[in-house]
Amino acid sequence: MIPRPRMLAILVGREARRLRKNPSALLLLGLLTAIAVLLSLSRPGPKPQMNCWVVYSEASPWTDLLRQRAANNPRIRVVSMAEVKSLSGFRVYPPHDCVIELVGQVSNLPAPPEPDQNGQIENLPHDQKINLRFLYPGNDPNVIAPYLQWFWPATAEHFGSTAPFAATTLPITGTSCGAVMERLKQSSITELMTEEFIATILLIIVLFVTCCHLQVSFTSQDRERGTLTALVLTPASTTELLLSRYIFHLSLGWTACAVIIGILRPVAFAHPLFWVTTALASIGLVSVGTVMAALARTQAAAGVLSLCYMLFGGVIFYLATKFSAFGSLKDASFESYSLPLLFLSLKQNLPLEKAPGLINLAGLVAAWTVAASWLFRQRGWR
């Protein structure tokens, strides 16, 4: 049967009236919004100074050289590239840090050729040339010139005038949206209080609250009151019933979420890929929801199993960066996917095709979404 929408709108505004009758919830929506407030308001702490990172590919008496140089210096680390975590294919250095990568043969050159008589010099073959690659933080080059010019003085103390060097400036925060992933995992909670992040777990609690734990608690409710079960003999239909509660809780979370982010993060508006993991996060979370009511036959049963998801979710999160028999257990959730990605799209602009674990995350709310409806068509009115 076809849902219509003049018996939606009347089940929807029966929700919505719900809602004004728990005033705990609208209190608790509230205070976050009220957090996200007093954060945009607070004054932004002070930068890290830069450091920066000297990467060589292979030891070289010029490598040395540099080390020497950099020995006074407590912002410029001169290390092996070995020495640098990388992932898939890319060094991952910390945030607000530059980078000289030294690549190449740089232990057997040849000798540099002396310049003509019009101070010209002769092209190498680039093979025989020193790969030097300056990446820097942000979109300004000029915050690596301090240290160019410590760099450029001892490399022509070793070279002279003469060295055989292609040299590139690039971006770092544009090498790989890896390195994102990466620090999410391996940082502390100090190193990530970052406005992108603290928005991101107040969303994750929004969501939570208003797309699971109302609707565990609406749902329950209806179930131990028998009012879902007069309203599958009404003329609303089982399709219209859950079609309704899905609407009312994805609309309130998603009005709830433009909120915050009008008030942290306006720019992830325009960031396809925020809306699509908000909207596949908080139709997973309904669908848990929905389980979790069709399940439990009171509305206290209910709220334990809303409480021991969430503390589930939490234990697995931790014990999969302790034990890796537990990462694939993570892997099977779906907010293993969608709080990434949420935060990446927070801080970039990313596309659909390059996010990480989008299909995953699609796939898994999709399982979600079928077992809850099928369950709630089984046994979840009566």
Second form
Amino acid sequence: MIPRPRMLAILVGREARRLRKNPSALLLLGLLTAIAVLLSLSRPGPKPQMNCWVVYSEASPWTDLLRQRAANNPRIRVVSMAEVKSLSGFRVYPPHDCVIELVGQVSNLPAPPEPDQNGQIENLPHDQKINLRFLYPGNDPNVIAPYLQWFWPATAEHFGSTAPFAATTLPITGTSCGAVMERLKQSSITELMTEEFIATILLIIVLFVTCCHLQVSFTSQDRERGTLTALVLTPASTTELLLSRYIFHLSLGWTACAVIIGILRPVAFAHPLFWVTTALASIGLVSVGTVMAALARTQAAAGVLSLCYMLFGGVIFYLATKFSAFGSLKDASFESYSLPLLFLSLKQNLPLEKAPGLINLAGLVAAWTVAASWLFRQRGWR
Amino acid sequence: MSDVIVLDQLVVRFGRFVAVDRLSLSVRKGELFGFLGPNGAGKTTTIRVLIGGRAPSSGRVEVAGLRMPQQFDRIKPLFGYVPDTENHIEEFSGRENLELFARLYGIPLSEVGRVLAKLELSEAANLPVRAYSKGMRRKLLIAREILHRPRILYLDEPTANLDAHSTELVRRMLRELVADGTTVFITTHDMQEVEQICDRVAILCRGKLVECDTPTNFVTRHAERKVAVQYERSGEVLRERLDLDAEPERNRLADIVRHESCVRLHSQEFQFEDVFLKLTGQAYT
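Could you please show the structure of the form predicted together with the partner chain, as a counterpart to the form predicted alone just displayed?
Below: every chain and molecule of the assembly, starting with the one above.
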């Protein structure tokens, strides 16, 4: 029988009114949204624009090149150390600006030796190296990164790959800090990871709550009370009843995801992979919820089954990292594809055809949906 | 009158346990049919088969000329089912519950008010169902199932938890439905109810049909003529219950009337309940 839109509208409306009268579910959704809002508020905002002083101890063709490259950027000023004010032997810079100090006799440098296999030159005596000091305000070395992106290409253009530098990076307040590039690299990756990882985890939780947990809870409650039987005995068909539940939980899940992503990572709205993965993952979760509600006779049993599903999934994921034998079992769960795909879709706009495992995800979700539909008709409402 | 419900050699098994054993009966159109039996006799299981909630293990089930469960989708708009446990949407008010079902059946919402009034629930219509008393919940259930004016109405103990007034209200309503041509199939433990409202009664015991007839025929066929006599001897009051169909007990009654000081003498009329207990093998000895 073809589902009738009027019946679907009535049944979806009933689910929506029921959710409205279910404060605990609404509270949970509100809590997740509040977490997203808090995360977005605690995210560092855009830094105020700062200038960068490139200060050299001795003029050379290199500093001329730097000055030439800085001509188009009003925030970069290439000056001689003599032009900088000093106090008690310490140079004084404006408090919120970055500084790149080039200290050394560039003109007296000997011909650089051949670099080692790593491209490093370590055999020069210290006094024959140019000392670079990167100074930045506050404790976040990332603030100097845009100027380094300007500085290193211009420097490499002059010296090639054999530039004899000894570099240190210091907060402008004078506290010491670790190796420059490594720290920069680590911080930026960690920051990027955290934001997208948290967004992915929040999405999965939201999808699990709206599509799986609520579906299990509502359906098993209806079944235990006998309401499902009463609804099935009306002119609404079992297909319409099941479809209305899918429509309601998917709409709820997608709306909640859109809110979370709108708060945390709005750029993902433009990523087709995000929508496709969210759609597949949510359909899969509603199907899993339907299967669990059909297998469990009571709401309490369905709740336990839902918890077992989560724990079992976690154990399988853990075992798969330790023993290869569990790898295939992990691959049989659609979460092993939906999680990384969601993460990827938040990170970059990957074309659908290049998304790894998307076909597998679609196949597994289809299998769960067929199983859910069959089980619901056979025993889900009785 | 044509048969609306036909059960032919119906068997329902739960594993090895046979809940309904080769049950054959038919219910006529516009009949109020009572389905009786002690607890665990298979009454609810039979109703579940009739509403499509359980597939029969074997046998034939026809409702309004259609095969169950094969033609379930065509049969289900024809009947209403009042289960033995309430299955309301607890979060909704009484009116919201009925309005949802009215929309699903495609009937005007004005019908909701009419049915609520009929079952004297208009005042509580806007209260959440969870605030209803047991009796009110029962009446709301009946209201929901008569909303779409079904051709067949199955009721599993409809007057359980109802006060005397509401019980009378429901019985009168059922008689009205039958008068309008609705077939009513009812299970109950209230024997007085059976005698008062049922056109025919089937007694089920351990999944098997014991007998099926009108309540009057049941009583006529199984009636036992008994007399309770109370007499005084040496200042002490004695009581005896005597069966008039047994020669020695008839003689004993004559002796008491002739020689003792008889205080009270009552004929004990046989009730339908006695028939039920006798037939289900639990009659008092």
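Just so we're clear, the structure is a prediction, and the values are computed from it rather than from any experiment. Heads up, when I say rigid core I mean the largest set of C-alphas that superpose within 1.5 Å between the two forms. Positions refer to the first chain, counted from 1.
Peer 1: Taking the rigid core as the reference frame, is the Cα of T321 displaced by 2 Å or more between the two forms?
Peer 2: Comparing the forms between the two forms, which are aligned on their rigid core, T321 does not shift its C-alpha by 2 Å or more.
Peer 1: Checking V79 here: with the core superposed, does its CA move 2 Å or more between the two forms?
Peer 2: The answer is yes, as the C-alpha of V79 shifts between the two forms by 2 Å or more after core alignment.
Peer 1: Determine, after fitting the two forms on their core, whether T255 shows a C-alpha shift of 2 Å or more between the two forms.
Peer 2: No, T255 moves less than 2 Å.
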